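Let's start with one chain on its own, the form predicted on its own, as structure tokens.
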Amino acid sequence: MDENGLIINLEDICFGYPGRPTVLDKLNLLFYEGERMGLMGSNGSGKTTLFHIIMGLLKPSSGRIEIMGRPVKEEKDFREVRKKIGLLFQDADDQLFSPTVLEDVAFGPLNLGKSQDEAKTIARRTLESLGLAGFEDRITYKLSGGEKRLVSLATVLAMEPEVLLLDEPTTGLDEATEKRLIDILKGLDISYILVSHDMDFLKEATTGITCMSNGTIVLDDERIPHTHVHVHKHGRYVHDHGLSLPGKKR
């Protein structure tokens, strides 16, 4: 961590998928100890790509990375960084491989050199902390949407990394679970940065909410869609004013 409590500094950043145009143009991000960014954007503007590039999952045609006060370029350098940044990625399925919710649980910690009885009790440690205790045995492939969700972010909270990216976190979940959900990321102690098209759910929980177009960062709060509640003769009713994000059609 830098003196100023940065975490990720990226400057002019560029990608794009062979044969396909630009993602990412001359991107620049500053993310701060303690923030809890909300991160908008239309399908296809690069916020998937962008976890990835922090990640080291995704290499940049060109740009600086900074993580915690150090410049990352090399596979070694993101190995460290994936150590205290934890990703929960957009599809559960992708998150989860292991027979049991204990198994895939107990990876995280067994991979950082845990032994096997300190990552077992960290994964049941972290599983009631989600309202999960009783799901150890269970057979992952058979849990619901909701449930593969929250056993994501346990695999995830296991790890115990200091910095969480959340994308689209409350896919396939239903109100009830997407409440609990947001009221475990309030009882966190960590910062993070969450990307969703929920606008309800990013103002819940999160500190901020910025917008990503054309493969950059959007500051321009006009230019993040929002609702409006105003007093109509037939009565008080939200609806959409026409503020949809850039280059998507409403």
Contents of the next structure:
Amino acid sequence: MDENGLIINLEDICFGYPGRPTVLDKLNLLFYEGERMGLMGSNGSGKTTLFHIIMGLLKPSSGRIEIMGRPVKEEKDFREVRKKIGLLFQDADDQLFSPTVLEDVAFGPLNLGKSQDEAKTIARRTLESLGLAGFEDRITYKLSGGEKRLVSLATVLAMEPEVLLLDEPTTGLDEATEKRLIDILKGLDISYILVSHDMDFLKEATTGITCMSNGTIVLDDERIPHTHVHVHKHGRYVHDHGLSLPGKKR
Amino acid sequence: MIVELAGGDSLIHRLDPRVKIVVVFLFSVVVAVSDRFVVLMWALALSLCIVLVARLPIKELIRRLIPVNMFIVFLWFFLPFTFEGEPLFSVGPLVGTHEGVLYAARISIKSNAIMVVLIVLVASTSILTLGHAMHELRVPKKIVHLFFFTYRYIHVIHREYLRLVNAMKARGFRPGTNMHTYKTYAYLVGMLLVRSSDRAERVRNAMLCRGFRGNLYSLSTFSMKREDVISLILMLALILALGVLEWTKMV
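Let me have the form predicted together with the partner chain next, following on from the form predicted on its own.
Zooming out: every chain and molecule, the one shown earlier first.
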């Protein structure tokens, strides 16, 4: 850990998929311990790409990545990163590949070199802490959407990461499950970055919202979530509240 | 789609899956290379006895035997007429031979006997246990992984297929015998392939994020009980008897 509690330090990261315009353009990001950052941005603004670069799943074309004070470049550096940073994927079906829930949750701990019994204990404990006790022998593909999401969260938390990256965790969740997810996140003693389009959710679950636009982070413009009550026909669906990006017309 | 029949409870269901796999494998090999009717009939009888012990629903068994026997029906159309030998009957200019009929009959009995034991194996063991048992039997890791992933993602891919089909229907697609239909189906299959490959990439990434280094660990342990050992010895003895019967031309 950096003495200032700096966990993720990205400098001038550029990335583009071949044959398409640049996704990330000289992106800088500082993420400190204890932060709960909400990340917003339009579709295709590179939020998922950013997460994949932090995890070493994609290689930036230029720029520097420093995780917990150490520069990371090679696959073997990222193997260490993946023990400390957990990524929750957008689609839970990508994350849950084992036939049963217990096996899937135990997969991470087993990879970290835990014994079978330790891994099972960790898996059971994690499931229980998320209110999923009794799910051990359920078949993963038969879970409902909300259950899948919570079990995927369990598979990530079972590795006891220091940081979580959550990629649109509320997609496809009903209100009750979303509420449950918020409670779980609030109860975690862990720093996280949360990508979502859902203002209400970000307001509940994060301490600050950062915007991404044109492949970079809009730095001077960190927004403090606030409450305001109003009524209009869009109800609680995603809509902006004077939070549109500078220079853009509402 | 895969419907598991692993629900029941019988001696066969409780047997150590490793014993079942070994027995089914040896049985299939011996039956596949046997040619004498007496051996084949005994093998078929033995496989039906196993069905009775496993208390499988007969209806379900028959339903699962239909696809194999569709192939066999085709064999009966061709084999009697393409085999040289003593003429037995004739249909117009075509002459069916004695040898051809016997050959087709052999294939029918063989494949049904083998399919029946395979169905019992799959129906009395959950896919998961089967995979772990394969691992315990030192089946190469990659085959076991393939087996697991196929089982896990066949449902996901099937769902994607249904979604695409529904999207096509919703826009008024009705299959017919024309270029438009062929092209649409080609797109459908192509799209499924592309999506599956993307999915595979994402699953791999998710696994890497959780520290995957090429090993899948099993959480289940198997132990041989007395009834496992007895069943194994009994079945090995019966299979051996079939083999002896075939090669020594006794009876």
